[in-house]
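Next up is one chain by itself, shown in C-alpha cells, the form predicted alone.
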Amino acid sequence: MAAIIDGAALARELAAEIAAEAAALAGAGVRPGLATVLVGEDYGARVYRRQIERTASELGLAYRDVTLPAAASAAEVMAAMRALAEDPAIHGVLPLRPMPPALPEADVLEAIAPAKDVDCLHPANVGRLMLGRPVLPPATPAACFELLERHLAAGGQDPRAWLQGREVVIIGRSNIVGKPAYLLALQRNATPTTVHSYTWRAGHLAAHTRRADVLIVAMGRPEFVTAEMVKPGAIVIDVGINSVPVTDAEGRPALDDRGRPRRRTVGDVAFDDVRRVAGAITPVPGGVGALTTVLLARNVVRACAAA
C-alpha cells in the first residue's frame, strides 16, 4: 500500500517559514504585496482567487484583489495590468484564468512586469525557465517537485541524486503544469516524457506510464490513471482537481439534506486502485493544491526581497 504524500502538513510548515519571512521584511519597512487580476465570472478562477486571498491573509502579505467585468475592454485590462506593473506596493501580480476569450490573453500576460511575475507567465521569464537560468518557478509545477523532494529525504533519500537519470513520466502538456514540469525534471538531470491526448489516441499513452519511477498527473479527467498504468513502487504525484457526483450502491444520485445532488472532489488518479500499486501517492483534495498557494506566496516574498 502507497505512503500517503500529505501536502496540507507540508503547506503548514512552508507558511510558518515564509510567515516569518515578510514578517521579517515589514519589520524592515517593506510588507510584500500581491495583487490578483480576475475578468470575468468563471467559477474556478473566482475559487483560486479566495484560496489566495486567504492565504496571503494568513502569512501577513497585503492582498489587492482587481476585478473587472466580463465584457471589459482589452485597453481596460491593460490599463490595470500597468498599474500594478508600477505601484511600488506590489510585488507579485497574478492575472487568473481561464480569461473571457475576446481578451488577448497572451497580451495580457506579457504586461506583467517580469520582476513581479510570480507564477513563471511572461514569455520572458519562460524563456529563462527553459534556460535554466534563475527564476521564480510556476507554483503549481513546482509544488509537485518540493512534495516529491520533500518525500525522497524523509526517506533518506537524497532527492536529487535519486532523481538523476530516474523516468518522470508527465501526463498533460498545458503551459501551466506539463510544459514547466518537463523542464523542472530536465534541470534535475532526469529522463521526462510528456505524453498527451494524442497519445493516448495512438494507443501508447499505457506504455509510457508503466516505466515511470515519477508519474505527474495533469489532464483534467477525473479518476483516468488505474493501477494497470503505474510501475510498481512508482511515485505519482496527482495535480488534477475535479468535482464529479456522489452515487449509492446503486448507481443513483445521492442526495444532500435539501434534495440536492451531492459531489465530491477527485484527482485525475484513481486513489484507491493506485495506492495498491504505488509506492507513493499525494491525495486528492490535501496534496499538490494545498500546496500551490503557499508556494505562490514564498515567491511573493522572495520577489520583495530582491526589490
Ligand SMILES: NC(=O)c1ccc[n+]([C@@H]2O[C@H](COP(=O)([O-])OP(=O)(O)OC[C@H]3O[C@@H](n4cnc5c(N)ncnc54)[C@H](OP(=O)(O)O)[C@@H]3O)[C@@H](O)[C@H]2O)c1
The other form holds:
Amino acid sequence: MAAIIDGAALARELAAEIAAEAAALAGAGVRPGLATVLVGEDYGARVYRRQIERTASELGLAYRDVTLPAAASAAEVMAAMRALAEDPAIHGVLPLRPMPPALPEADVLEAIAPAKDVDCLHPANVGRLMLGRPVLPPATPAACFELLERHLAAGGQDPRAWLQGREVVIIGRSNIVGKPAYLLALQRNATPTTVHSYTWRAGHLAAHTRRADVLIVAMGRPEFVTAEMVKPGAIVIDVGINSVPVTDAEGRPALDDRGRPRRRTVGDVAFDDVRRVAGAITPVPGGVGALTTVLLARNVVRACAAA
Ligand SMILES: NC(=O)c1ccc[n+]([C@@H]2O[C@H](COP(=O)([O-])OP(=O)(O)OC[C@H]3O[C@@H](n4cnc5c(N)ncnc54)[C@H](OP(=O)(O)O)[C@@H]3O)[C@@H](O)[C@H]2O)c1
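Next block, the form predicted together with the ligand, ref. the form predicted alone:
Complete assembly follows, chain above in first position.
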C-alpha cells in the first residue's frame, strides 16, 4: 500500500517559513504584494482567486484583486497590466486563466513585468527556464517536485542523487504544468518523457507510464490513471483537479439537503486502485493543489526581497 504524500501538512510547514520572511520584509518597510487579474466570470478561475486571496492573507501578504468584465477590451486589460507593472507596492502579478477567448492571451502574459512574474508565464522567463537560468519557478510543477523531494528526504534519500537518471513520465504538455515539469525533471538529471493525447490515441500510453519511477499526471481526466498503468513502487504525483457527481450504490446521482446533485473533487488518478501498487501517492484534494498557492506566495516574497 502506497505511502500518502501529505501536501496539506507540507503547505502548513512552508507557510510558517514564508510568513516569517514576509513579516521580516514588512518590518523593514516593504510588505510583499500580490495582484491577480481576472477577466470575466470563469468558475475555476474564481475558485483559484479565492484560494490565492486566502493564502495571501494567512501569510501576511498584501493582496489586490483586479477584476474586469468579460467584455473588457484588450486595451483595458493591457492598461491594467501596465499599471501593475509600474506599481511599487505590487511585487507579483498573476493573470488568471482561462481568459475570454477574444483576448490576446500571449500579449497579456507578455505585459507582466518579468521581475513580477511569480508563475513563470512571461516568455523571457519561460526561455530562462528552458536555458536552466534562475527564475521564480512555476508554482504547480514546483509543487510537484517539492512534494517528491520532501517525500524522498523524509525516507532518508538524497533527493538529487535519487532522481539522477530516473524515468520521470509526465502525462500532459500544457504550458503551465506539463512542459515546465519536463524542464524541472531535466534540470535534476532525471530522464523525462512527455506523453499526451496522441500517445494515448496511438495506444502507447501505458507502455510509457509503466516504465515510470515517478509519474506526474496533469491531464484533467477524472480518475484516468489506473493500477495497471503504474509500475509497482512508483511515486505518483496527481496534479488533476476534477469535479464529478457523487452517485449512490445503484449509480443514481446523490442529492444534498436541498435536492441538488452532490459533487466531489477527484484527481486524474484512480486513487484507491493505484494506491495498491504505487510506492507513494499524492491525494486530491490535499496534495499538489494544497501547496501551489503557498509556493506562489513564496515567489512573491522572493520577488519582493529582490526588488
Ligand atoms: N494542482 C494545481 O495547482 C493545478 C494547477 C493547474 C492545473 N491543475 C489541474 O491539472 C489538470 C491539467 O491541467 P492543465 O492546465 O495542464 O490541462 P490542459 O491544458 O487541458 O492539458 C491537458 C493535457 O493532458 C493531455 N491529455 C488529455 N487527455 C489525454 C489522454 N487521454 N491521454 C494522454 N494525455 C491526455 C492533453 O494532451 P494534448 O496536448 O495532446 O491535448 C494535454 O497535454 C487539470 O485537472 C487542472 O485542473 C491543477
